[in-house]
Amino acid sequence: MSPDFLENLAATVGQANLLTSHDDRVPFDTDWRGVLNGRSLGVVRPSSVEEVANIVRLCAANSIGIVPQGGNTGMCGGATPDSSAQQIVVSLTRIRAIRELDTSSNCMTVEAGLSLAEAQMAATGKGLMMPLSIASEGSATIGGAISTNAGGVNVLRYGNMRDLTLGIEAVLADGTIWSDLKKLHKDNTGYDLKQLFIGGEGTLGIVTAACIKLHHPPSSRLTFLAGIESVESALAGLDDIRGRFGNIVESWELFSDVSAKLLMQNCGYEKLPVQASHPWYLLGELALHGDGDEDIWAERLVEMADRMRCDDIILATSQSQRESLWAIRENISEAERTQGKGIKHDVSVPAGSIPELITSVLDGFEMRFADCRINIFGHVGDGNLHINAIPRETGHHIKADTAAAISELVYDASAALGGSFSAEHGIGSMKTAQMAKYKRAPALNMMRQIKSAFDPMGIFNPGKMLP
């Protein structure tokens, strides 16, 4: 490394915006969770895409390795730097403007470090929508989302990050400013390379903008929160609802009584909203585009409830109930992160087979970990779950030993089952040996050569998604 190389990074963002001292780079080099504990040579804030083309230039002269980072929300190491002090984290959160939103074309062009909070009021202020919800939007960022391939609660109706992007700008290995900011919806002219980025994790390249698909929001949403028997009876209602009346459903959340006892016991729900306990409880979200009066719905609704034999419904019936409806959800995970440092799973198996994966999970975890409990909820619609063990004592810990045993025995249950190991996480540097024992070798020979194409020196993301 050269002895002027973090004076001329300083000279290219300003002194201010290139951090070094200790405890400046602390919520940088550290995963939201608290989990991962890196340390970089410095952090660095630039402005523009011209100075991220700059910095690249430094980085591959120095053969020092480049960390991008957004929100810094992640769930799997992708943006913490490692412990050697030879990585710069390059923080993209300035980089955060509205180049332009085209209500003739529905799409936005946005720049990466723009929080997706940011960019739905943006949509909406033009009455538009962007769709893509997690339970981190205030602090997730649009760079961010695309390189992670983020899923979250509508990726039923619209799809991940991957099909709301249409083109992206991304910075090159070698400092070239590659722009793809496309709003076409067909563009049959070679490889898609931007598909390339999205979900790359930054091993490839640094996404510094990109121009996203926005929708017509409905004219209204019906919002419940249902006790049920059984996994079965969830997938059971989103076949009727679908069958009958098409494509209207936004969301179909399914959480356990376990994450029910957790928000009681952590989060100071006395009780849900339900008249009574049950094994499982479905959230779920209609989108209504001048279908008919609300009443009618909420008959229909009642209707397929019964068809489920389920009798303990509660229909949001303003903005407020729906709110508080929404926050039982997105308060699970606090609820267990209360509870102590667990073990979280993002798998993913073909929607039919969740009751299946359940039951292998259930089965084998309860003749093996008693000092755990499991937690399920996700995206029942679309098969994706979270399956994370927790410590049963308040503030314990999860011994690693166990929590490899675990890993393993919810791995392999996907796996069995045709389905993934991450379904919206990502890899990072947490997943890798998942990576080796799931992924095919011919994939990741292509994954290899396609990284060796783009960043042969490897200075993006090193350690990370490859193993």
Ligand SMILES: Cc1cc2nc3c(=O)[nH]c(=O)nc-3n(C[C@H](O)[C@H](O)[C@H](O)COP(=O)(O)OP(=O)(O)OC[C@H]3O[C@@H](n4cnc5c(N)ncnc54)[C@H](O)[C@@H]3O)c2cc1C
Second form
Amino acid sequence: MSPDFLENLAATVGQANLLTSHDDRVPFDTDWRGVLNGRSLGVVRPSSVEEVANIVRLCAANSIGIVPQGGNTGMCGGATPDSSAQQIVVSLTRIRAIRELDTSSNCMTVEAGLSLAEAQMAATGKGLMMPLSIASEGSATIGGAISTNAGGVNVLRYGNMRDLTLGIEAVLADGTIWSDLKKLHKDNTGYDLKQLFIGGEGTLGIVTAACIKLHHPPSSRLTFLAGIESVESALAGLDDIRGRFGNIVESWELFSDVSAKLLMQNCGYEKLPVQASHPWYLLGELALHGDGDEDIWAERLVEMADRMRCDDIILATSQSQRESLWAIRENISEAERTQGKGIKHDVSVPAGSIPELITSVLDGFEMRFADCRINIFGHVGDGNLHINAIPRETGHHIKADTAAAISELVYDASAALGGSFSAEHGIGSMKTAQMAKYKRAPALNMMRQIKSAFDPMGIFNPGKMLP
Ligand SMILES: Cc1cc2nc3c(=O)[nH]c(=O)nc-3n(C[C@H](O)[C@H](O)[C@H](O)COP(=O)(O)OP(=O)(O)OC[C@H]3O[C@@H](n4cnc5c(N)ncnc54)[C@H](O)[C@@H]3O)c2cc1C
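Having displayed the form predicted on its own, please output the structure of the form predicted in complex with this ligand.
Starting with the chain above, the whole complex follows.
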């Protein structure tokens, strides 16, 4: 590294936007859970795409690794530098303009550092909807959501970030600004290169802007919470609604009785708003377009409940009731955190295999791991479950060897059913061992070839994603 490297960086972004002191760096060098503590050489906060390109050129010339960072809400350490003090964090949060909101083509062109919540609000202001919805949307950015191919609670109807991204702009390893901000739904002109950056976790370049698909919001939503006896019931209810009314299901969120008990123990809930306790709960939301007669829908839901063998279901009748039903689902992570340091898994299997996955994880679990409980919740409609282990006693920690054995159990069970060990959170630095174990060799080889074609010096997010 040349002696004037940091000086040149400061000249590029302005001294105030190069953070090198320990206190200034810590929020960027640490992941949001405080589990990973990296040590960067500095944090740069560019304000334009040209500044990003200059930073990349400077880092390339000095063989300095670049860790792109958005809202720093990622789940697997992708945005955290290593501890070598040889990497620069490039925070995109100052590059946040809405370049265009095109109501005739239903899309918006926005910069990478804009938060998802701000993008949603801008779309709503024009009578449209940016549907990607995750609990971290106040801080998570467009660039981060693209780079992790974020999913969330609306994937069933609108797809994940890959489905919502029409075009991107990115800075490549030699500092080239590659602009492919097309608004096209159809473009069969060779390899679809943007797909490599979606879910690329900052290993191929820095996403600086994107063109995002927008949808018309439903005229009303129907939100309900049902207490159910089995996971099969949740799948039967989904099949019933889709079979009768088509693609109107926005969310189909399942959580277990363990989640309910954690909410009561740790988040001040006296009981859930249904009448009784059940092994499982289903939070469903339907998007209605001009067909919102509540009485008719109440009848339709009764038919669905019959199919699910459920007689304990509550329908939200106001926006505030809807919000309090959603708060139950969104508070589960907080309830787990209060319980103690556990271990999280974000797996997916074909939706029909979910009951088998749960059985194979829970079978004999308590005998093997007496100090832990499994808490299951997630986006059951698209086969994505969070199968988390938490300490039985509040405030306790799960020991490292126990955590490793539980993870192996969950990942092996998912793999045996043709599933994935990372459904929507990505790989980062925390799941590279699983990448080596579960990803087939030909796939890993192709990925390594792509990495070396795009980033021959390996400056983008070293040590992340690829084992
Ligand atoms: C409470 C909570 C709930 C969550 N729920 C969900 C959920 O339901 N579904 C889901 O999918 N995720 C969820 N997440 C995970 C996280 O919010 C998403 O992964 C989000 O997309 C990350 O965005 P970010 O801007 O914070 O990215 P960061 O955490 O800053 O970065 C994530 C990765 O993307 C890279 N990156 C960031 N910006 C860029 C860029 N501009 N160019 C290139 N690479 C970049 C980073 O290097 C890193 O590898 C949740 C997180 C929290 C804290």
